[in-house]
Structures are given as structure tokens and as C-alpha cells.
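We begin with a single chain expressed as C-alpha cells, specifically the form predicted alone.
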Amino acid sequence: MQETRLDTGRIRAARQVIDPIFLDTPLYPCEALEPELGCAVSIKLETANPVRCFKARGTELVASRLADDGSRAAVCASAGNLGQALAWSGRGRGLDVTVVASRFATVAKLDRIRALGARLELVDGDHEMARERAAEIARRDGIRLVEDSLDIETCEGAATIGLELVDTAPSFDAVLIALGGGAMATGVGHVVKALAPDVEVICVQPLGAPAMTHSWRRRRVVTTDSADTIADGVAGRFPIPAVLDDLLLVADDAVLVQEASIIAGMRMLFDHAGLVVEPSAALGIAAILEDPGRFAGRHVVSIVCGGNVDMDAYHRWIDAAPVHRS
């Protein structure tokens, strides 16, 4: 495999830095999904931790290095999950954390950021406006700007998920990874391609937020004017060139799925696995629903990457979704 920005040795070492509470998350076959999907599905449950998402694997590395360097403050832009994770990791190391988010972000995520002790600043636009404001604060105050997916710690932290997959899972044919900024996709993809190269790495993005998928397909950065999806955690519009370069080396495919399939996936994970997940976490199941022939008879791992969801919206979505009964 050609070299990405990531290093497998550093990723293995990261397991010694990340709080064990975020490591070795459950990985299990969900037999109840098999009759509906026509394939064996194993779930990697990244919601089973204090911030209910995978992001703290990366923020643990960021916060640890900042503390070691004597830094006392950091700022990030977040749709909600990175902000929670950085707040959690920073609080444990005495860091002053500021999170910039859209005021239209999921309320439950914003409330949790505040509860974890971070300073929260809201902007009137989308996530890209929040990124601009976070960069402005970093310049003004001379503090670390934590940029998800661009900062290698966020990718290599997420990559520890890949280590757990290849070290503990029985043989599997494909891994389905939610694609937003690309930290998880490039991190897990790097490890899988380095250690289990025959496994197909498939990235999944909403049709309403397709910038990174279009970029992967065209092998150059493609931006979009807007994003329209309930999967707020993956709704970026401006792919980062260095991240795209890594993704081009590790992803076998990038697919787009419809909103109805995302909602159906959320409903299936609730009905058959007892899981309440945010839309981004259902992208893998949505991909199987939209192309069942591709996965028929195969063993697929789907990374359930987050469970921070507005419950009122969640109930509206899944109550309107068709019920799948085995």
C-alpha cells in the first residue's frame, strides 16, 4: 500500500494513551439483522462510552499531547460529537476548551458540550462557518486549533477501531464506514488495508452531503454550496485536500445513500439490535438496504459511530419508517 499520513506503529502506541474507557468497544454479530439484509452483519458499537461516539479516541491523543507540551487551551469547530469529546478529554487534563458550533446543531449535543465544562460559542451558519470562527479564535488567542480529520491525532485515534477489528473479529469481507470529514474512514481504512488488505473498505455518505464522495470519485476536491441531510455529523461541504489524498489510498468505494434509507437503517438498528443511534451511525445499514445484491452472503462489519441524537426528532423519524420484521 502507498503511504498515507498515518503510521501503524503510532496507531498501536496510541492505545497506551487513550483512556481504556474508549477502547475495545463491543463487536458482535447481529444475527437478527441477517434475514432482513441478506448478509451477516457484525456491529462495532462506538456508542458504548461516556461521549457516545468514536471521537474521543482522537481527542484523547490531542489533549494528552497538549498537556505534555504545557498548553492550557484549545478550540475546535464541531457539529457536536467532536466538541463533546474534546470537552471530555480536555476536562480530564485541565485544558480550557472552546467549541464553536452552529446554533442549528442537535440540541442534545450542545447541552452535553456545556455540561462537560467547555465554553460554547454558536454561529448563525453551518459547520463551515463554525470552522472559520474557530480558526479566528485560535489566531486571536494564540491557542491550538483542533481540526477534525486534518489533525493526524484525530485520524490515528479513530484508526484504533481498525486495530480492534482486525485483531478480534472473525474474518469479514467488508467494513462500512460513515464518511464525513474523513478521520474515521482514513484511519480505519489505513489499518485494514495494511493488515487485512483483502477486506473491502466502503465509505458511506448521505446523498444530501456528497462533497467527499464526489471528491473521491473525481480524485480532486469537490465542494458543494449546501448540505441537506439529517446526518449532521457528516454534513461537511469543503473536503480537506490532505485527507482526500489519504482516502484515495485506502477506500475501495464511496457510496451515497438516500435519507429514507438512513431512517430505515435507524429503525432496523432499534428493532433488531435495541440501539438508539444518530443518523450517521445508520449509514452502513442504509448502504446494504440500497444495494442488497452487492452484500448478499457476505460478512460485513458496520461501525455504529454515534448515538447522540435529539430524541424528539428521532421518534419522528423512526415512527415514520417502515417496520422490518423477520
Second form
There are 2 protein chains.
Amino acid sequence: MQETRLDTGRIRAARQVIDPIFLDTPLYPCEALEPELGCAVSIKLETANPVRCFKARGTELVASRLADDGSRAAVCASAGNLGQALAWSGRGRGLDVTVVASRFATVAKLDRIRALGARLELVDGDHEMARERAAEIARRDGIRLVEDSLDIETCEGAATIGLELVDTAPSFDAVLIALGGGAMATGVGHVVKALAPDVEVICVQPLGAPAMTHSWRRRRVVTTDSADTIADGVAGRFPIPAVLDDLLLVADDAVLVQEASIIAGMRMLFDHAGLVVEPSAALGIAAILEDPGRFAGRHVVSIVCGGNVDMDAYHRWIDAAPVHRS
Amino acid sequence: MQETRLDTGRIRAARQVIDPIFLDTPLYPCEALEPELGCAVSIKLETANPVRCFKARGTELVASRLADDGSRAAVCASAGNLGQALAWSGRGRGLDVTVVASRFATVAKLDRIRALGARLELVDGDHEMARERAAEIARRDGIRLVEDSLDIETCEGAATIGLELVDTAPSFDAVLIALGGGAMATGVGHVVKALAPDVEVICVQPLGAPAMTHSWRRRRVVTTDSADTIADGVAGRFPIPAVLDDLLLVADDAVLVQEASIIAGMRMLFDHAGLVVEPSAALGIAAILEDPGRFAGRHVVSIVCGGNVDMDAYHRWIDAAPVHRS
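Write the structure block of the form predicted together with a further copy of the same chain for the protein whose form predicted alone appears above.
Whole complex next, starting from this chain.
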């Protein structure tokens, strides 16, 4: 494998810095999913922690280094999960955290960011506008801008998931990773390709927010004019070149899935696995649903990366199955 | 503390025998619950494993010892979770497992028992009739009868949860434990009282199935003529004397909660923690809801012990909150 920006030794060292509450998350076969999916599925569950997503693995690294350097503040743009995670990691280390988000972001995520004590600023646009505004604030105030996927800590943090997969799982044929900015895909992909190169690394993105997948396929940055998906956590439009470079080295495939499949995946995880997941976390199941032949008889790990949902929307998604209504 | 049937050294040793997939489960603060509950609540999550409950900690010990002794078969009565767990643990060790259950048991649990390859026999009565029938089968076939709470492995297995609590949690004031036959209450209670004696051990049982709580209060076995609760996992009527003796040594309190509180607890865990739990797993939250003054300002650990529910019933329970319906 050619060299990515990541280093396996640094990723192992990162595990010593991250609060153990975010590490060694459950990894277990979910046989109840097999009849409908036609393959063995193991779940890597990233929702059973104080911020209900994997992002704190990265923000623990960021906040720890900031605190070591005597910094007092940081700012990030977030669809909601990075913001929660940075707020959590920063609070424990006395950092002032500012989060910039779209005013269309998931309300439950925004509420939790506020509850965790961060300053929340909303922009009247999408996530890309939030990124611009966060950069402005960082320049204005001279504070650290935490950029998801670009900043190596966010990738290294996510990459610790990969270490846990290769260290724990008996053997698996493929790992399905939600693809947005690329921190999780490049992080987990790096470790899997370094330590278990035969495992297929498959990134999954919504058809409605396909910028990184298009970029991966064309081997150059492709942006989109809009993003239209319920998977708010992966709805970027401007891929970061350095992250794409890494993704080109570690991903075996990048696939796009339809919104209906994402909803079906969420419902299946709820009905058969008892898991409340946000749309981004159902992308892996959606990919299996759209291409069952590809996975038939294989053992697939799906990373359930987050569970922060607005309950009104969640009820609409899962209640769409008439069989459950009397 | 006077001596219970349990031994902390044996419980530590048990951790070496149990499949790690059932150990070191998530333990994390769930701050989103605090505003409504008025206290700090940490969740010990026992649902993210192949049988979605804690019972395999005990059946791993049972099945391992049976396999070591060259046994080929075992039978148990179960409301559904022990049966799933024994089926899982037995399958991996080539044991023939028979599970006897009430025909009124939770369908999802019965389906999973069958799917895991166990022989399932239904009785036309409640869990106590299933216990009688399992004992008959064991006598007839000369095979091991696995009796939940009476058999020390079931208590030792559950007790490993207690080890993880005292080893991991920074500090907590009370632990809330679902009380049925008493394996979890005596197991966790033993460890907590041995290693963190200042932590209050509070057992919680449904008002509709109060036999063990009445027994604990009167310090002698009290049976009931019926059990009427949605918390199927704890709906016994005939407490086991030896288990009661242990419970008298380790429990600081045993409280009874109403069905409406159990439903409110399930809904709260769904809405604010994204957790799908079975009624028994909501008993702890129900206890806080019924007596908030007792817990105000304290740090409470609630063991979320299982997540196996019939989805039809679950939808009825959680959908009772009109705020979520459009």
C-alpha cells in the first residue's frame, strides 16, 4: 500500500489518549438480520457512549493536544455530531468550544451541543457555509479550527475503530463504512488495508450527496451544487483533496445508495437489531439491500456510526412499515 | 458482609471463561436523561451482543463446564432470554439444548431460541409451569437442568457485571437492578457490597410480580398466585430460598413499580437515549420516576439488562406519547 497521511503506530498511540468510554465498542454478529440480507452481518456499534457517535474518538485527540499546548478555545463546523463530540471533549479540558452549524441541522444534535456547554452559531445555509463561517471565526479569534477529515486527529480517532475490528473480529470479508468527508473511511480503511489487506473496504454514500464518491471514481475532486439526503452526517459537497488522495489508496469501492434504502436499513436495524440509528449509520445495510448478490454468503461488518436523530423524523421513517401498525 | 453463595475470586475467574463478546459492555453517562430524572444516570448496556441480554454471561459458564465434563445436553425453563443465551452458548460447544417456555412468552424471544438451534417446548401455563416441565425433562433424560438464579453459574455470570461497574465507573451512589429470580441482583449485589460497600444496591420489581420483593421485606419466601406484568423477564411467583438468603445479605432495598412507570421508562430510554429495551430493562428508570426525591442530585447506574421485545407491543408502548405523532 502506498503511504496515506495516516500512520498505524500513531493510531495505536491514540488509543492511550482517548477516553476509554469511547473505545472498545461492541462488535457482534446480528443473526436476526441474516434472513433478510442473505449474508452474515456483524455490527460495530458506535452509539453507546455520551455523544452517541464515533466522533469523540477524534475530538479526544484534538482537545487533548490543545490542552497540552495551553490553548483555551477551538471552533468547528459540524452537521451536529462533531460539534457534540468537540463540546464533550473540550468541556472536560476547560476549552471554550464554538460550533457552527446549518440552521437546517438535526435539532436533537443542536440541542445536545448547547447542553454540553458549547457556543452554537447557526448559519442560514448548508454545511459548506458553516465550514466557511467556522474558518472566519478561527481567523478572527486566532483559535484552532477543527476541520473534520482534513485534520489528521479526526482520521486517527476514527482509525481506532479499524484497530478494534482487526484485533477483535474472527474474520470478515468486507467492511461497510459511511462516507462523508472521509475521516472514517480513510481512517478505518488505512488500518484495514495495513493489517488485514484481504478485507474489502467499501465506502457508502447517499446518491443525494455523492461528491466524494464521484471524486473517488474520477480520481479528482468533483463538487456538487447541492446535497439532498436525510443522511445529514455525510451531506458534504466539497471533498478535501488530501482526504481524497488517501481514500484512493485505501478504498476498494465507493457505492451510492438511494434514500429509500437508507430508510429501509434504519427500519431493519430497529426491527431486527433493536438499534436506533441515524441515517448515516444505516448506509451499510442500505448497500447490502441494493446489491445482495455482491454480499451473499459473506461476512460483512457494518459500522453503526451514530444514533442522533430527531424523534419526529425517526418515527416517520420507522413507522412507514404498515406491518407494525394495528 | 456475611457470606453469600458467591465468591469474588470465582467471579473474577469467570471472566476468563465467558466469551469476551458478552463482557466489558458499555457504561456511560446519559446526560439527556438528567433533566427529566433529576439525577445523573449512567447506563450499563447489556443489549449489544448476539442475544441482546446479559444472560449469556451465565450460560457461558454453564455450557463451558458441561462441555468440559463431556456432557451432551441441557435443558432450562426460560421466559426467553435465558433460553436464547443457553442456545447460543450450547451451540458453540456442541450441546443439545432444550428450552421450555410458556406459550404466552414473548414471540421474538421464542423465534430467536428456535433460530439458534435449540429445541423449544411450550407449556400451556406460566413460567412456573415451564420450570416444572423442564425439571421433568431433566429427570427423564438424565441431563443437566439449568435453573436460573439457583445455579451458581447464573449468579456468577451476572456478577461479572458488578466487577465491571466497580472497576470502571468513576464513582456512583446507587445501582438499580431488575429483580426477578434474583441471579442479577444477588450477583451484582455481592460484588458491589464486597468491593464498593457504600454504593446502595436497589432492586426493582414490578408491582404485578412482587414475590421476591415481598419475600425480601418479610425475610421469608412469599409466593403469589399470579404474576401480571409486561416485564416478562422478571415475572416469577416462587422465589428460591437460597437466592432469597443471598438477597437479604446484599440488597439495601427492594422496590416495586407500576406498569405505567415501566412504560414511561421504556419510552424515555427510547426518546432520550436511543435505546430499545424490554420492560425489565426499564425497571431502574421506572424506580427513579416513581421516587425522584430519593435520587435527586445523586449518580445512579441503571443496568439495561435486555432488549428483546415483540415489535408490535413495543410500538404500542412507545407510541403512546402523542407528542411524537403527527
